[in-house]
Every structure is written in C-alpha cells, then in structure tokens.
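A single chain comes next, written as structure tokens; it is the form predicted on its own.
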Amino acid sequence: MSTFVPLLFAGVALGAIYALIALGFTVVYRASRVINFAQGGLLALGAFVTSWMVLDEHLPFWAAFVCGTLLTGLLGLAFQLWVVRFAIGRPEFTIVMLTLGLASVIGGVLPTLFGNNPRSNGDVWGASSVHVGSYQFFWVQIWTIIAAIVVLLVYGAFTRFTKYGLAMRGTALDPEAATAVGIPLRRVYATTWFIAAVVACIGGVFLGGYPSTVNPTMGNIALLAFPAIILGGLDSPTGAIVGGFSIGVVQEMVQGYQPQHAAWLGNDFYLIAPYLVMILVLLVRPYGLFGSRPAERL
C-alpha cells in the first residue's frame, strides 16, 4: 500500500489532464466530425503564455492563468473563424490537415518566442506538499484534480442549461436537423473551438507543474491522451472523462510496478500500455466504452 496509494493518486492527477485533453478532442469532433490534431499545440501554447506572464511580466499566477486561458481560447476561436470556417463542406481530410498545419506552426513558433529551455509554469505551489499519515501528496496534483473536476462540471452545466450548450448538443445529434430548426452552426463550431482551446490551456498549465516543466515538446502528450479518447468513444464527453482518468491510472501503475516485476519489457513500456488497453477495449467495443454506433440507412 505504501507504493499503491501514491501511484493511484499520481495516476488520477495525470488522468485529470488526459480527461481535459480528451474533452477538447471530443467537443470539436462531436460538432464537426473532425479530429483536432492542434490540441497538443494549443496545450503547449497556453502553458508557455501563462509561464511568460508570470516569470517575465511578473503577473500574479492566477491572473496570468486567466489571461493565458482566454488568449488561447481566442486563438482557437480565430483559427475556426478565419481558417476552418472556409473549409466547411469540403472533405473532412482537408480540415484535419488544417489542424495539423496549426500544430506545426505553433510547434515552430514556441521555441522562437520562448526558447528551447524548459521553464517553470510559475505556479504558486512549486514542490510543496501535504502529508497524510505516511503519504505525501503534492499540492500541484491536488489542484490539478480540483481544476479538472470544476472544468468538467462547468462544461456539463453549460451543455445542459445554456442556449449555446443545447445548440451544441443538437448539432452533435443531427447537424441537418439543427440547421432546419434555426441553430447557427457557424457559431456552434466557433464555440466548440473556443472551449477546446480553453481546456487545452488549463491542462497544459497543470501539466507543467512540479516535477514537470513547460517545454516545446509537451504538446506531444496529446498523443498519449489519444487512447483515452478512443477508449471512451470519440463522440462522448463522458467517455472522454472516464477514458482520461483510466489511462492516467494505467500509465502510472505500469510505470511504478512494471520495472520491478517485468523489467524485460523495457523502461518505457508505460508509454505503450495505454495503447494496449485501447486495442483490447476496441476488440470488444469497436466504438469505445461510451461511443455511439453510427446510424445506417437501408
């Protein structure tokens, strides 16, 4: 238990970040049936902007966090309005390539603006921790879990009780019917991109907390979050949450126990484990745990 509890807690904290990333993927996919491969780039951008505001501009962390989140959200919104908007109606492959292009641009711009050296995210917790009995829990992990839960609850309330949230749900169910009843699809698409960019920034800021750092390659974690999306189901926010937390726990547990009990699998097997879990789930449930089977007309 002395090993299990810290690993479980670290897995839940990592899973909270994966859940936020997966939610960003899912929000865009539900509205447009396109996978946004720029999600990792937006995550890194949000983390760097927040870090720069704290360390270089000397803003308080929470003010920088809010500003970084809004700026990242506005970038996602601008990309949808000024780029993706004009590709709507074209093959989905076109939009996918546009998102890959945005990811490449962000990946090239970040080292130019902020350098290649790792940096702190500027948070107020650092390496501070709290002890519960014989267990030590870092405050950044505790706040990561709290932040993820708050974001997920706010998103759930937004989609359930607001006009735009209901419009997003209607668009996800049937875009043609949504258009017929007067739902403005362009505004819905813009809203989904704003939300996806916001949750990416939040995940990036907490990902850069101790003992990790903010660095230009941190956006690659989106690839590790991808099994969480597939596991839960591409079109299911609930699946994104369950998949994210599940994959985070699996990864931390494998990283903690595998070197002791199956060292022959190598030191980086924990990076492969999420994909193995994804494969096993897809063999049983091809559309993920909560994904919906597409309707077919005969």
Second form
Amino acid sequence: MSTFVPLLFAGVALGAIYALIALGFTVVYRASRVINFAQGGLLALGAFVTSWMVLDEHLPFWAAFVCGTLLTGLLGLAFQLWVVRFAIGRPEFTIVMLTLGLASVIGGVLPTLFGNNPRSNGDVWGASSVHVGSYQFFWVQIWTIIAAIVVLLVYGAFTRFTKYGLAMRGTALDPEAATAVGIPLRRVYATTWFIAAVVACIGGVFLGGYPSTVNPTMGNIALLAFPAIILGGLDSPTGAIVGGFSIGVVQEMVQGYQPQHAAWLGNDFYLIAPYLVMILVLLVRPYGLFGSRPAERL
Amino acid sequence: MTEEPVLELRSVRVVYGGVLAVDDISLAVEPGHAVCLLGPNGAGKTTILRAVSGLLGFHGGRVVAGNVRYRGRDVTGAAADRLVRLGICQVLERRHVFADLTVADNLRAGAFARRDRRAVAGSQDMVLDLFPVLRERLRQQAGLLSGGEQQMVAIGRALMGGPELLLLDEPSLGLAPLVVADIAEALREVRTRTGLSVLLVEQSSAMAGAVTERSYLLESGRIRAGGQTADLLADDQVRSVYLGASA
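The form predicted in complex with its partner chain is what I want next, because the block you gave corresponds to the form predicted on its own; please supply it.
Every component of the complex follows; first up is the chain already shown.
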C-alpha cells in the first residue's frame, strides 16, 4: 500500500508528459493527416535551448522557459513554411519523410551545439520535494502536472472559443468545406506546427527535470508516447490526454510491481507494457478510445 | 443589358492534370439575377463553379485559358479565401457540413472571413429567419440532422460569409420534393432581401425553374444553349439531353 500512492503520482507526472507529446502529434495529424516524427526532436531541442539559456547565458529559468518555448515554436513554424508547405498536395508519405528528415537533422545538430553530456534542465526546483504524511513528492513532478493541465486547458479554450481554433476543427473535419468558407488552410497548417513545437518544448523541459536529465536521446520518449496516441485515437485531443495519462500510470505501475510479482517477465518489461495495452485496445476498438471512424461515403 | 455583370467568364478552359474538363465557356450573371447551369452528369457544371470560387486548386485543376471577372476585376486563379472576402461564397455539392461541429459553429465558421460583428450577427438573424428549424438545432451536431436540414446549414453557412454572389451546387440532391420546394422558396426570399446574385448548378427542373430566370445548357464541357430557364426547360430537345433520355 505504501508504494501505491508514489507510483500513481509518478505515473500521473509521466503521463502528463506523454499527454503533451500526444497532443503535439494529434494537433498536426488532425489538420493534415501527417504523423510528425520530428516531435521528439523538437522536444529535445526545446529542452536544450532552455537549459543553455539558463546555464550558459544565466537567464532566470522562467524567462528562459518562455524564450525557449517561443523559439521552438518558431522553428516548427519555419519548418512548415519553408519545407512542409511545398509538399502539401503530394502524398502524405512525402511529408512524413520530411518530418523524419527534420528529426535526424535535429538529432545530429544537438550534440554538435551542446555536446553529448547530459545536462540539467536548469529549472528552479532541482531535487527539492515536499513531504505529505509519509510520502515524498518532487516539486518538479508537481509542476509537470500543473503545467500539463494548464497547457491542455489553454489548448481546449483556444479550439473552442477562438476563430483559428474553429478553423482548425473545421479543417480537420472537411478541408474542402473549410476552403470554401474562406479559411486559409496554409495558415491553419502553420498554426498547428507552431502549437505542436510549443507543446513539445514544454514537455521536453519538464522531462529533463530531476531525476532525469536533458540529453540528446531524450527525444526517443516520443516513441513511448505512441501507444498513448493510438490508445486515445490519433485524431482526438481528448484521446491524447486520456491516453497519455493512462499509459503513464500503466508504465509506472508495471515498473513498480512487476519485478516482485512477475519477475520472470524480465527487467525492462515496463517499456513493453504500454505497447501491450495499445495492442489490446486496438483489438477491441481499432480507432482508439476516442478516435473517429473514417466518414462513410455517401 | 447595360449594367456590368457581377460575374463574367470569357472563353474559360479548365484542365485537371492534363485532362480537359470544360472549354470555351463564356457566361455572365447580371447584378441581382439568378442563372442556372443545366446539364447531365460530367458536363462540367461543378468545374465551372470551382473556377469561380477558387476551389479548382483543391482538386488539382487550373484555368489554362480565358479569364474569370468578378465585378469588373480579373480574379482568374485567385485563392478561395480572397474570393470569399470579395463576396463569392459557394455551397458545395453534397452539403459538406462540418459534421462534428454544432449548427451554431458551422454558421460561425461561415463568417470566418468577416470582421464586422454586427453584420455577422445580422446575417445569422437572417439565416435563422429563413430556416426557423435551425434555431432549435443550434446546439446539435450538424452531422446528425436530416438531409434537408443539413442543406439548410450548408446554405446558411455560405450566407454567413455575406455573399454578393452565391454559388450553389445541386442543393436539391437527394432531397424530397417538398423539402426542395422549401429551399427554393428560401432562396427566392434571400434574393429579394439582399439582392445577391446567384449561379446555380442543378439537375432538378423544379429548383432551377423556381429560383432562376436564365439558364445555360452544358454538355461535354461546352455550352450548347442559353436562354430563359422556363423556355429551356420546356424545350423537348433540351429535355432529352438534360434528362439523358429520349423524351
């Protein structure tokens, strides 16, 4: 019983990061039916840039965080405007390959710019923690959860109440009708890339918090977020959030309990568990928990 | 006709990736008038609407010859969002409502290109006046409405853009005759209220006759005849081509 609460808490904190990554995937996928494989790369880049501004340029953490987020967002925007845009109208596969290209460029550039050594994310919490009863919670995890919830609420309000949010929903449902009512699709695509990159950076900074670090391979977590997206449904932001938190909790629970209760499954079984959940869900619901079936032909 | 047409096509030729769709299309819509494009499936009616509304690019098509003029200005190949801002709004074939959005959000999306909130509110009042049933459906998902109600949403959404030229692509498709009559009546009402011009694509003679004065007959990508809608619909030879049967 004493391990359950800490595991649940760690799971929610990890799930918050998965939810942010999954949201980034979903935002771009909904608008343009493209899986953005550079999401992990953008996440690592954002974390490095923020860390660099704090540790090397001595900016206050919050200022660096805001600047890093904006810079990453602008990079995502620039990539869409200068590269992806020219592939619109080609098969989606072309754009997917472009995002893989961006991922490997970022993967190559990061060690060159910042070195191969893991570094601190530069946050203000470090290893500080708070004790509640007999439990200990790290501040960085508490803030991870708060930040994710704030981001998800802001995103929800944006899609619901603003003109561009409505345009994004319309474009996701029916790009031709969106064009016909005067929604400029190019701007919608650009907006989605900006949002995806911003969300990636926020996830990256928190992922690099104690006891973890900012390092060139941290972007690989995006692959672990994949079960979260599939679980929730590729085209559903709600699904991304529910899927993200569920997978985070499942992973931490398995990591916490499986070694004692089912040791024969091996040491790293917790890394596979999310995929098993994903496969099970897909067997029952092929479009994920909240995903929409492709519209039927009239 | 001394007045300058709202819309004028001069010898327009449209190609989809090397395949000729329509050729040598010349037609005009005068201010406040309603014109119909009649013709069998595949005649190129929708293509002509797309050439006017800027949606050709979306389907890989292009105007390769001739030009499209709107209120005296050359708008050939202009982007759809710019054309909407200039006052050209299209109701797509098969309605294309945003199925998961509420009726209210569908209408809001129709006003995307407009900034004047009071004018937008005025347009919404007019739409709900024309289609009172939509008032009760505002909070419902558009995809769950009946075919006729969805068509009303589609037309209402286009009207929310504040059009001076309304393009309608087969609004009668798949609807019961009574519903078609209702929609035709609403379209006549819009014309008297706003004075907008209409370019309608139809296969239903009921809709064409009720809404438009003048028609062009299209076949195989070319205009074969033109005249008063009533005369064209009464012509036996036209009926045979248009209905695709030897009547």
